[in-house]
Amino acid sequence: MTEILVLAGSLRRDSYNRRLARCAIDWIRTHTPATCREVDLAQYPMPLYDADLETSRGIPETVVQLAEVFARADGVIFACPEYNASITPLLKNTIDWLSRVKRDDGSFVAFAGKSAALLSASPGGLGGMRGLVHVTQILSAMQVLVLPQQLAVARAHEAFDADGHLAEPVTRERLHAVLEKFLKLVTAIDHLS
């Protein structure tokens, strides 16, 4: 059974990206046999990455736990807020810490053999697309295969209805198309393994 993780790179309770992540979860659970798990980064608090801290105290237990959650998944969907045309500090710090958890062969426990889909929602006109460029670069450096098709939802403050669903049918269709392609990618990689 395919297992997909979905997480938002924001802790804000009313985050547009958290809403977008939940739209992805709802579609996967409704339209596919894959299992889908939402990861709330608030449940995995970690300090800012500091090599001296890692040397003196080791890798925080929350990081090890989250790396194990990633390791069990076949793919990850990231809903990425854009801060100043880049990645959020929360998401960058999470990836930095996860990159420190390695197997004996040096491969990344959290990222080895993984594929990812990137989504973003922003009140701005570009929908967070500039930040997705940076997330793509970072994940690619972690040996993650990032789906080229991405979704950036502009004017996010108007994009969701009162129930948290995407209001525009065209935007919903674009999300569904990205998710369908992503699940095909995950399945193809599973068959190669």
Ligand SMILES: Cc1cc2nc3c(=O)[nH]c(=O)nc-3n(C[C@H](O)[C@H](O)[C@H](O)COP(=O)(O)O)c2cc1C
The other form holds:
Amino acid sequence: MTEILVLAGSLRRDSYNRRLARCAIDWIRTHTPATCREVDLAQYPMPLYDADLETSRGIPETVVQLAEVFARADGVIFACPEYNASITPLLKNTIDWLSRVKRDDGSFVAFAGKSAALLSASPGGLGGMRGLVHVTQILSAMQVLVLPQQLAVARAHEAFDADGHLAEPVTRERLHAVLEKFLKLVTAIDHLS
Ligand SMILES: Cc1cc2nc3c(=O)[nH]c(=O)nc-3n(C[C@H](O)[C@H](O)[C@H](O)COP(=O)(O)O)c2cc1C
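Let's compare: the form predicted on its own is above, so bring in the form predicted in complex with the ligand.
Once more the chain from above appears, this time first in line as the rest of the complex follows.
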């Protein structure tokens, strides 16, 4: 059974990216046989990465737990807010900590053999697409295969209806197209390995 993780790189209570993440979860659960699990980063609090802290206290238990959650999944969907044209500190810190959890052969527990799809939502006109360039680069360095098709939802404060669904049919269709491609990619890689 294919397992997909979906997470938002924001802790904000009314996060647009969490809303977008949940739209993705709803569609995957309704339209595919894949198991879809939402990861709430608030459940995995981590200190700001500090090599001295790692040396003195080791890798935090929350990091090891999250790495194991990633390891069990076939693919991860990241809904990424854009801060100053880049990745949020929450997401970067999470990826940095996860990159410290390695197998005996040196491979990344969280990222080895993983594929990712990237989404973003922002009240701005570009929808956070500039940040996705950096997230793509960082995940690629973790040897994650990042789906080239991505979705950036602009004017996010107007993009969702009261139930949290994407209001515009065209935006819904774009999301579904990305998710369909991603599920195909994950399934194809699963067959190869
Ligand atoms: C420090 C900071 C920098 C930001 N920089 C950008 C930016 O470069 N581009 C953009 O579209 N929005 C930017 N924003 C606005 C965010 O897109 C907005 O806060 C959004 O709601 C964050 O996503 P969330 O709703 O999922 O938390 C920035 C917000 C903060 C707090």
